[in-house]
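Single chain ahead, written as structure tokens, the form predicted alone.
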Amino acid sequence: MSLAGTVSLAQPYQMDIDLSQKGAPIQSTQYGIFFEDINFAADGGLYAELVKNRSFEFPSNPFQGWKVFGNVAVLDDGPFDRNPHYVRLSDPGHPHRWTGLENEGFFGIGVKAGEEYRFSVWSRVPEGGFSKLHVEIVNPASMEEDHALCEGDLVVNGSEWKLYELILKPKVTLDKSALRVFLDGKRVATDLEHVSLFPVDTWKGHRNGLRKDLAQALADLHPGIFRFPGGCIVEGTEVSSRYDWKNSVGPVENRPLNSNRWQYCFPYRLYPDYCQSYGLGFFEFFQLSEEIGSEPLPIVSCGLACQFQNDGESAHVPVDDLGPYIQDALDLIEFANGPVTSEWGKVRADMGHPEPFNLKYIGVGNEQWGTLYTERLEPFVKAIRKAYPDIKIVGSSGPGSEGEQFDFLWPEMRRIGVDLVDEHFYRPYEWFLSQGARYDNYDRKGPKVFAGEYACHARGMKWNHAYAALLEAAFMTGIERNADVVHMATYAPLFAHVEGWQWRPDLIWFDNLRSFRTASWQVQSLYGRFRGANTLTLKMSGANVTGAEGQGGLFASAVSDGSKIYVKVANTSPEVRELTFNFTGLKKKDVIRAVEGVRLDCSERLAENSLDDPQRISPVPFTFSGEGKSLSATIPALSFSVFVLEH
């Protein structure tokens, strides 16, 4: 036996942890992550695109993002059927005049010295002959002779519509550049379409790319699940901008804008040009899920609106109305699982994916709740289940964890037959210390749950601080316990750019060229580093250890990985805790050896970490080791530790 840190006269704290049999296999899908387009996560973040509105389709305001400049007109009669705008760049009326346009990207346009940035556009000459364009990357503050960071110019021939591409290098860094589109040459009326500035360093090289840190982010993970497209989104403020993926396939150029519900939601923190290209799809988001190695989990609208905006029936589909809804179900099954002579299989290997997704598992709805919702789920189930009965469905306990709609809801979906239930919980300090043991006693045979949104929220200190991620830690071990009822978890929100935030606290933080990573993302990450794959029973005085009375604020769980045992204690007192782990079910010379620790301190509860500071919360090994069937341990106060043995 050795100890490991400062001994203390304080009584140990002894968890009795039962090796003589496996528990329940911990699913694949246990940790992963949930997208919504809230904060900027989608354009401006992780989508790789530099510039706003590049299609020009901006409801109110078609040149919302540019500043024109000489001679611009709008048109609308472009080569993309749902992107019918363009604009025509003519002759200013005077030598010493430029016609031209410039955007400003999302909050600026950030660039990075010495890395190659794709410019495209689709051009013609619609008189025919041809005409030059002159591309820069500005710096429109600099003091410097030349705002151009970097330029290059395009021949754009002939009157057929043609993409047209130039890397363009920046000099130097910033984080505010903007993209200027000059008539140069001749000054011949030239029309231009879907103008795109990429870095061509994305996440694994794709065109139509994601941001690569942003991306590198989500793989470090190491998810299980990855759902998307939201959240809210999904249902939109009216059924007409709810998020349709039938529009998110195909070529990116033809993918039409939508508005987001996210628009206008908080009048406070009001972004009224915010929108979705689409450029992030569904195509794209399958793909990310196999490349970091997450099942992917879409979710479809169910014919309601969001409820929180929207009262009565007036709003939503009827019942009677819902065919095309619950096809496009249909077809998105079709779209990632089908083969390439069907309609929709056809779509997926176009854009260059002939080996189906392997998708097993779809959501109908996010957030509903009541009657308005189990009457139209319904028959989304039955017709998935006639047409695929291996996918797995899930289905919503409505907003909040626990009260009418909740106690509604559950048996519901048992009646219905889903075979997860989305539970949605963001809740204070002093809800996250009780519920420790929730799922302890959930129903075994009933559906199983899928933790979808949650956050640990502090009242009055809604940020990403240590404590609070300290919490969600805590609750994880109920959740990692109980692993034959909860088959997936998922932290929300996401992303949030730094300029651009609604909703906090969030997952990444991020401005045009720097991210860091939470403290709740180290939590997420140190449970997907150290999955395992049984739970193990895990005791104190014969009781679960969930930060109940007389347990020292410690809440633990144990988990099997082959030879290796993963045990997991968050101290959430303000006291050091001691600790014995007594191995039972070992045979008489069996010993049980310390491996290595992981720790994350967080004894400085409002602390967080910050563009400028990353790294101020992270984990970091502690010398654990030792041997025999009982060690005992250290566990300073307000930490979360991973304790790493083999056997």
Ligand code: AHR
The other form holds:
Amino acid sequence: MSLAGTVSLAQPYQMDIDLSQKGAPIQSTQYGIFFEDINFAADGGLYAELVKNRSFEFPSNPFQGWKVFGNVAVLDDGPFDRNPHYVRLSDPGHPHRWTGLENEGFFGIGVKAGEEYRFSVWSRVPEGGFSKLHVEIVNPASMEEDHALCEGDLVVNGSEWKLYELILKPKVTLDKSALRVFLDGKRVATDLEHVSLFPVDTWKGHRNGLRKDLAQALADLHPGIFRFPGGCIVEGTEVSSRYDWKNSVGPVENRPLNSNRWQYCFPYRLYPDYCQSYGLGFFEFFQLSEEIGSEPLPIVSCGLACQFQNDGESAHVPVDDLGPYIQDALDLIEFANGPVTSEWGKVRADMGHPEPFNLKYIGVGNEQWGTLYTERLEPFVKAIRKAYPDIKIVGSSGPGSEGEQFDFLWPEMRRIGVDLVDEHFYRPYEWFLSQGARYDNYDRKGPKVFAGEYACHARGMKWNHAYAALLEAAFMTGIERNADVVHMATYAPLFAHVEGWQWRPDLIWFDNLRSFRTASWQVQSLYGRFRGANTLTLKMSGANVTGAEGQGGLFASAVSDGSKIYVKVANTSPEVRELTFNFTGLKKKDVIRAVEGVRLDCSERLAENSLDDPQRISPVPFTFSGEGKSLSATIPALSFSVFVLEH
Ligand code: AHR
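Mind giving me the form predicted in complex with alpha-L-arabinofuranose, seeing as the form predicted alone was just shown?
The complete assembly is shown below, putting the previous chain first.
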């Protein structure tokens, strides 16, 4: 039977697909997402707040991100005990002068013409009576007579702290505007705290919400698992700067600011204004997981500060003092699942979600290693098992994809009895090309694998180019084939601001108004879309198709989904490959029908998507027709194809 494609005289590669029995179920968690506040992924990114340092808490300078003019003072006995700073605007001393402040946002404030923005502020008139604030979104670089894109007034009334709001509607679209607040009217001294500006149109319309295009880019992946909040950020440079989930819930005004290790982690890319507001915290994470149909997978600190940044034991919590940290993990499970009558279940309910979030997984520690890790992990596992026997626990295999720590940790994870082991591999081309069979011989009895952070790059080519995405697609055929042992896989990192990145490559890039999905995103999306229900055995001359010698640079896997079959083929060679799919295990009269094909062309190896050309590397349908027990196809060089068939 012949199918559309170029005519070639080369001997076709034969792929045998056995339909006599269904293989392992593909887990609903098989493909997912990994979120960490790196590259301005949270504040300045997915979290839609447009004001930087809204509570004047940045540690090096309470006015970081602000320009102040006239008579402005910082005070520290504000209404929110965990964010105590606020500002007092007072009479500038002359009727022709002004008092006020201007916020620069995150690399500017992006606004769209005609859209609504909610300005809000906690305010009071300390001496009582009334005062007037004038609020503007401005273009400081404008050549117009007037800087304002839109403006409005607020009357502040009385000496009690109250929340004031104003809707602003800019006349023009601008990616780098600023927010100005002036003391107006009689210039009566006025206090301001938690100065905020949000688009009204957030993802699902939530206040304190998420940027719509970025959340949509996650939803469109149909991720089965959602890991949060990292990454190294879980650990902290010191234990005190670890991600303490309890600081990320409750009223947003009183979530204490934390530093962000990605501010200073790479001295060649310093971001002195990068902190964590925790505005996108654990409630928002659970809520988003629910809304996009993912199982949430929180990772908690195991009492180890980042081991890359700290030698020896003194930086870490002694094993005997782990009690409060273990309690934090248990409390997090209670926050997610506990009844509204429980302490943390009530906090969740008070935030607007009385129903449980049905948390099923928790990870303890990020990239930890050595006995420092295992002796801390053990008491966590014991306590979680005792209190929540149904929760599945993820342990770590360290930062490397192989090597001494990896070899030490895997048996240790078995001994301790975690359910899944987190593996990380940010690796070059050669590694991905050599790992097609990585999981074929893994122990089937031990813990399952969570490929928790991975991405392909090349020396000097750490951007999201087509060839790297193709090699990820090739590698993922091995994940799919081994769905009985690899239960989760999440590419990392997830987001990057084009003006604020520390780490490349990343799945989704954005500026203040636009975003684009990389070639790697397209690969993840194809796996999510054609996930299937069960593996099928696919062989070439009796061997798995893993890019091994003699296999022509081909990597392949197949799954079934009811009457549908999805065959994924990555051709990593620079040659066109002729293929014949032979279906065995069919009843005599049964035939297989081709339905459709979708292909990612990666032949321009270094091509990439960008803000200006977001679709350059995107899957396109190709004609795939015919029926029989054998179907043939032509696979273009450097491409990833999904063949959809039915029987
Ligand atoms: O994804 C970026 C970093 O890579 C993560 O924080 C860490 O876990 C890994 O080293």
